[in-house]
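Just the one chain here, the form predicted alone, laid out as structure tokens.
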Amino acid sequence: MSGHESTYVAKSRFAKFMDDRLPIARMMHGQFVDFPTPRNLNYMWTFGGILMFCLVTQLVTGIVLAMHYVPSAKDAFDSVEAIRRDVNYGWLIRNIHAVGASMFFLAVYLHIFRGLYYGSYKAPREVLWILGVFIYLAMMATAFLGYTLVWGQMSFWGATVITNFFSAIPVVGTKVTEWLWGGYAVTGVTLNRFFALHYLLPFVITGLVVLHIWALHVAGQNNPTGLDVKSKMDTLPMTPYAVMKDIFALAVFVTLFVWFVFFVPDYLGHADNYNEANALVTPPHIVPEWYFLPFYAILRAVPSKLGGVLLMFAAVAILAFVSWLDTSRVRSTKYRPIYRWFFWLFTFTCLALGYLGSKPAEGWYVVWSQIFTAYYFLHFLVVMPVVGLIETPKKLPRSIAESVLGANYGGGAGAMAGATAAPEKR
């Protein structure tokens, strides 16, 4: 894919001058205009562009908010309220940033599940997938740190609970926790450290995204059939075909985004977080943001503190190894009749863990958390390897073009060529 020839033509003296010395325009044209994309891509392939929109939105609004935020235990909560009330359009910028975090995770979860369904982690895209896992980890860290900056009750106690889990790590756990806190408890010093890290990590994410896009354009895009590109008939230029589809999907996504921003900006938050942090008053039920709930359920499913921490991190880390855990001969679950049922069971498992993570750690909630946690790991460690070996996939089309144009598209082209040549023979 990366070796295709660009059709870029410099049309001015300055463009020719730059093309000979620093061909940025040629590179951008080759990678984002005439880059060959599979002709059968559906709307699930639009979330890459949507995620780029979310990243840029978070960066721009985050930088503006940082100009007015005060990272101290005394003033942090009041500075957030001052942004909403006193800064010109501060309420809008803050709402976009807060809702944007949830929209970012919504898009990334759809992006991940699309990759899992269509086998986008299989060769030659292993590095592309692993870079995506690193981006996801960096997003989780950034979101957690940002949530603490509000310095409300849930922010303070969430930071206390989560950072305290590091102390379960043998030998170095206590030292790591004290380093994160900047002392022996969550204080204003902790808040200042979290603010610095929260400001830094989005730029780390940006660097990882650049590598992710680079890896994508080297290996090429996957597609719903999971077949490799075999001829020019299998592809179309990225612009206008894929770009117009991305623009339409982005418009739909932004409509949802804007609805939350203007009508229910606080709906995805927790009511306790609108009370200033108080180390002497513990909320009755401490829960993280919705996008962390499945992992929170896994954390609480294990009676052992260390075991819960290890299992929580393993739940993310295992995603990096699916390229080797999946033994199927085909990529797309669309052609895997047995595994498809397990995939939807896995999807239900993740949703169930999210629900259970929002409930108190007691009674049947814990039991069901343990059951679904067990299946979460069994899916990767048992289902993927075993089903891939015993399953007989459905018949795949001969090419990407055939999956779109039908089984007779080649014959039709050949018949037309023959009809054109027939008069000459006569």
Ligand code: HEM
The other form holds:
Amino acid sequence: MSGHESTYVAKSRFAKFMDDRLPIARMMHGQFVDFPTPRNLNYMWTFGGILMFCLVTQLVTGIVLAMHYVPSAKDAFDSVEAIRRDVNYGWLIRNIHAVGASMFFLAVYLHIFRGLYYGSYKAPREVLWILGVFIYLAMMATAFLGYTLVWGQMSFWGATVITNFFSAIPVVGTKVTEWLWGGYAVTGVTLNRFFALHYLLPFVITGLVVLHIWALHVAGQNNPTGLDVKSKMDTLPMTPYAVMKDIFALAVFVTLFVWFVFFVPDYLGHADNYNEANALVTPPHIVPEWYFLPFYAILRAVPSKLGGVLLMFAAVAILAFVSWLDTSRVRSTKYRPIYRWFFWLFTFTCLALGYLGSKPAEGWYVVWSQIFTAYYFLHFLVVMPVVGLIETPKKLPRSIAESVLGANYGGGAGAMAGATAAPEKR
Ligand code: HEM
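Switch over from the form predicted alone to the form predicted in complex with protoporphyrin IX containing FE, please.
The complete assembly is shown below, putting the previous chain first.
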């Protein structure tokens, strides 16, 4: 992975035997124990680990659910009810999986906004970031497919609306949609293929995460100053420093997670989804899960179907280009007095779009959706390139170590001499 040398020492005879043949322990030690992490990482850097926890939780609970779930139009809804009522601890496993999807998105949004704020997408982390965008896309597809499996009213109508997007493609649209459905409407055939794909995609995500971590360990972690690591004083070994922080943050995250699971497991769902799918009754408002709402608002902001679909996909795709759209010399927004305001305006825009996506597409809701959609794209296409060019960044600390140890910290060779004492000062 990275150029960093592992300090692993094989102690037992078995460890030495393995180290000469398949040095997994050496690699793990080098990447996750003594890997040099910037010493100034804050709690926003704990969401990567939290996301790994979410991924494993969804995989484990999902596999158990699949043992009891029946992917047919006749039995799907009842099988989910049976899991909650009749399977031993089925209620718990199902609640963890359903709430887990929301927690996963909560964590990924914080992770993405952390990256946007601290400029973690800038060189040399472009590939790492783009892999993240692919992970996000795969997560969206997985969540959409999984929601369909419940075969409630919102599952069915949500699936109908989303798959219908493809019919907007000129000439071949109808054919593509029918091919997706496996017929002329969303039916049990569609459900069965969605189940197969919902099972497959998390493993694709796992593969992408491995590449994501690999790319991260080649480039090294960014940090709140956005400065590069210059000396050993700038870093600390990942274990125990970063790992202990990760464990504490995970404990707080899990507390919120279990609160939802045990006290309000249905809060994040939609009431209509507790009615079995019925192709003859359309719900008054078809709304997706909360984590898709900003994109739903963008979709409905455009009067033309094809235009709406294109803009919605563009809203995700544009993320892949931020490494080149942002022209700033410094990474971290902390040192960008003008851009900082735009960053928070962008965050507000995303929240506002989320709110608007939950409202009916009529009157002022549409007008505001159009205004915020316009700013969403302006932010990437105009604000990022232009502000980066005209802004004078604030004075940066001389090094990562200085940002933690204060202005009197000398840096350079003198500081290296104090390297052993430094960890106690934190
Ligand atoms: C399953 C989903 C994901 C997992 C498990 C994951 C995992 C991780 C981990 C463990 C780290 C290092 C710790 C940290 O910085 O928090 C990290 C860093 C990073 N991730 Fe992700 N990630 C995921 C999704 C994403 C997405 C969707 C994006 C962006 C679109 C993204 C962009 C980044 C970037 C830019 C970094 C480097 C951050 C820095 O050093 O400042 N990740 N990720």
